[in-house]
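One chain comes next, on its own, written out as structure tokens in the form predicted alone.
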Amino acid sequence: MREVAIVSFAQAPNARRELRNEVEILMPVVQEAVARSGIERPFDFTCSGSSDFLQGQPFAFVMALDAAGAWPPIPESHVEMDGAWALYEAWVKIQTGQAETALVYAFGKSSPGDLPEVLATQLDPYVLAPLWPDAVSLAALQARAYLEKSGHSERDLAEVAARSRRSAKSNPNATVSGDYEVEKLLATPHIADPLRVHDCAPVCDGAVAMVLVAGDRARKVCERPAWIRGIDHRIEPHSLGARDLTVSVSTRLAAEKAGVGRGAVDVAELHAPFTHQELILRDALGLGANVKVNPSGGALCANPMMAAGLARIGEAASRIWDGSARRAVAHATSGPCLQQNLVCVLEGA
């Protein structure tokens, strides 16, 4: 397997309602990631992740090329997924020898619409979608099933939220941060039992970009490259009734394939848009109590749709660069109730 490293990462401030359009949000982020990489354009490969459902028009990703720069002509691809899957495609491209450098970016602007209802369009079109269940209600069904099976309580969920928001105080791009008391969080009303506002990720607009480089070239441009030592993604049945929502089999399988258990994990950035999902993912990944989870605050504090998963990989890489972690795990999810999951293992040496 060829050595591939992440050498730069940039993201936009995650705003609840961004007045700029997608290109305007994305352009400074791409420019920052490119400048930090030490790699001159053009890149051997460019890949993006976004969703036309959020943009409200077909082939919206073509518009975003204005931010990436499409002249002179570039080899480019797009995934209708979170940008973490765009990173996977770029990693594969480098593995095959067709590229040495790759620019990966993702963006999403959810504020103009009703995101929980928009996400109902991804459900089974025969049984679930006609009922228009919103994403928060589906997550609440998963949370209730998990609490009853696992023995965890709503207090455990509130503790996840409080810890995430404390961690986000050091993240200038977070949408939500601060010191929150668990008792006060538990005193707030449910929005979909057992979930409260603090249990759910904020709807926000944002963008992420990063640069991947192969082998010795990565060592030349980056003092401490974040090497991708393992990466895999798996998907579970489309029908929610066909799987056990209290566990994440696809995350466990992806973690095994990516090699999470082959060494000690210092930091884990988990794409958990709901508090109970962090607990499910911890179990699936086999993370011990000594692992620092979501030091950035995670998706509970900044969840730009189609970019939050790629941001988790970038945040994990940042811990490698600053020396606070030797080995980190990043996770991304897509679909309702942790339907599809990607796991990436990063190391500093």
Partner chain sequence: MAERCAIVGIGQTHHTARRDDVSIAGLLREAALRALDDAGLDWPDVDAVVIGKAPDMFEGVMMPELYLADALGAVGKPMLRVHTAGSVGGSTAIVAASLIQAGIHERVLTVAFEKQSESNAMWALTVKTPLQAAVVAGAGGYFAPLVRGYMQRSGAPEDTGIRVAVKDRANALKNPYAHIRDPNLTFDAIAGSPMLWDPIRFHETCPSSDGACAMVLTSERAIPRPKLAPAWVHSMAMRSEPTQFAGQEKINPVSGQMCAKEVYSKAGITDPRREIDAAEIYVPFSWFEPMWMENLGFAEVGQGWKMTYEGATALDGDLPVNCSGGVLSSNPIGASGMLRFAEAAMQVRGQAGEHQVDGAKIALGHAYGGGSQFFSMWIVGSARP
Second form
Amino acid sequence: MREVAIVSFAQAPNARRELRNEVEILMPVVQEAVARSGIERPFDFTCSGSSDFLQGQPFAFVMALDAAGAWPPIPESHVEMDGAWALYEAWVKIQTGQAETALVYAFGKSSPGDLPEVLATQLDPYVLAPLWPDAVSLAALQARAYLEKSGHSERDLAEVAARSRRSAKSNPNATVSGDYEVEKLLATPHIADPLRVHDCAPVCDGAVAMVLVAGDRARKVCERPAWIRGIDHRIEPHSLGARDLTVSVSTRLAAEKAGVGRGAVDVAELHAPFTHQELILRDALGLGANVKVNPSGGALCANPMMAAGLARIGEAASRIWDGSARRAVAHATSGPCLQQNLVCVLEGA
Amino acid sequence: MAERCAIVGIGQTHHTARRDDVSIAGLLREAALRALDDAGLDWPDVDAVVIGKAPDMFEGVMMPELYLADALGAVGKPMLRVHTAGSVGGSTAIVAASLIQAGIHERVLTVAFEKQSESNAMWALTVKTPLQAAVVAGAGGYFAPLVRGYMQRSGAPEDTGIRVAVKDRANALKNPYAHIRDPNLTFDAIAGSPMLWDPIRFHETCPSSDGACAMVLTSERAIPRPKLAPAWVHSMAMRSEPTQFAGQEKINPVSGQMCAKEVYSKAGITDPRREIDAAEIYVPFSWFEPMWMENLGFAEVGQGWKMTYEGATALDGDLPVNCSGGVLSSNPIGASGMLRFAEAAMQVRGQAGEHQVDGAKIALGHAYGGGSQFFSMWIVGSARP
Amino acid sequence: MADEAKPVTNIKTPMRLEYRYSAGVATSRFLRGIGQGKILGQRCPSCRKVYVPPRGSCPRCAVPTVEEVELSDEGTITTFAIVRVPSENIDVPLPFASVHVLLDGCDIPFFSVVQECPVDQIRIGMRVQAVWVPKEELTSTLQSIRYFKPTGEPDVPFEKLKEFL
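What's the form predicted in complex with the partner chain like, now that we've got the form predicted alone?
The complete assembly is shown below, putting the previous chain first.
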């Protein structure tokens, strides 16, 4: 495989409700990522991720193109998925030899709608969606099954939340951050038993952008490029009844293909919008207790839909650039209860 | 550096206004099974699935690939979902072919669909928000002013659009999968059909269809023992530009011109009109045939209508265009672009039945979307590139 | 056929999702202007072109736009279609002229409708002016501009409009 590195990353503030339109949110983010990359436009390839249902307007990505810099016309594509898969498509394009540089971005404006309800439209349209099971309730089913099977407790979940929020104190773009006592978190009411507010990602609007560059060109523009040493993604059955919700088979498979186990992992950025999912993902990725998980605070502290997975890759790359990790794992998820998962291994050398 | 990519299986559904007899998943499986059967492969042989469709609001299912994973045999495999507006069927095939060219997979199934009967496409295209005045009536309302601009600029005879429709509707009679197969659609019937978005008449407009298209793409070493020789991807290109900006050329978009130039040059084509044996072009309103003939470099600017007029684009012309009946005859939106790509491949495989162009060796598949701003194209050939 | 033997071919599952849209910063300023009977565009700092409605950026140059320009409510039809097919979301009676109007001082056509003119007399190059709702009914929505109507001025030659197609 051709050597490809992430050389820059930028993100919006992840506000709970953005009054700016998607172009106004995205443009400064794209400009920052481009400026930091040291690569001049035009990029050989551009790819983005977003979903119309979030903002309730068809072709949301079309207007967003205004922010990308598409004149003169550019080779460009879009996935109706998290931007992590847009990065995958860009990586594939570079592997074909038809591109050396790529701009990848993603955005999501969840605040206009009722996100847990909007996500119910992801379900089987004939037998599940008509019942409108919201995303938090489905996650609670998974959490209950996981706690019963693993022997973990709601306290363990609260500890994940407290640690994430503490880590997010150093992340200026976090929606939620701060010092929280586990006892106090546990004293709050359930919103969907066994989940409490702190177990669920906050709803926010956001955007992220990054630049990928191949081989020696990456070495020229970046002191310590974050090399993509492995990347893979897998999907599971849609029906929750057809899966063992207490494990993430697709994450484990993607991790094997991406070569997570080929070396020690210093940092992992996991796209776990619910606390129990972080524990499931740690198991699936085989991460030991010494791995620093979600130093950014993770999706539990900032979860811009369709951008949070890509943000995990950007945060992991940032740990390579700042030298705090030699080898990092980033993960992105899509669909109800971790149905689809992507794993990316980054290395500093 | 890139691996060669072969198209070894092609399948499509019978396109029609309503497929009440199948679910969304059932519709896709129909196309996918035909493609697998054509390839002589089975579900387990597939390494990855790439799926495309136009806006999710057309069916009211957000990111339907999640629900479709099981039906498309994608469980445990990589699955990607592409959406580039109307060009998506073409872009989806390009993403799938890229996976082969990159050497990542050996066999990729790619599927595109729309089941417009599950929701209301006009509604989905004209969502009324309080922030903008709803004055553009769906795609027809958007494109009709561009057609008028072309008519005025080129001075094309007013019946050019009717002639395109006559040709495509006659071609559709030779395509068993086409949605509109009506032998009564003569010149007079089309000319006499009501103006919907003046200057666009009812019979110069594409239908709303339920339908799907699928292809199986493989690397050279993974070509299955063929029932039929594969088509080869000779080149692919995509170009996008913003929706609207000052000084933008909307009738002959620069993105389309650049995309065409790139796809020809990568395939070593210097004289497209002479070297290309058949073209499947995304023509949702009849007047887009002459417009795209110019945009694609088959005719000088302002002269595209002459190709239609002189019969050059007819099945027996020097550049047969839309021998399948095209988008005018079948329009499952998300699949329409992939149908263009697939029909081009069918021509070079000699697989097009009654609408086959004799001896076609090189064909162009073309799709566009948004406000004439997203383009995807490929050149396929019977010879290994 | 007994009921239980009949296939289920169709189920209706009504969907309802509510969204609270936000116009964005630039469009909000534009809509507030409309509420005062003014059409506000924005000029690109790079190519100097004027956009309306403004979206806070120039798609051509991919830079933010800030400078505000008040535009005339008169302009020229650059192209049009006569809509004769009903669309659920459009309240204008059929047939109507859906037009691109190039407002004076602006570089990009504005989508609207023309009325007070038989549809067969609408033409490219025709001069038109916005017809607003009465002052006391002005609100910050595009419904404040009811439609455009002909001014009766001489047509602008097609040559001058070519680049706006």
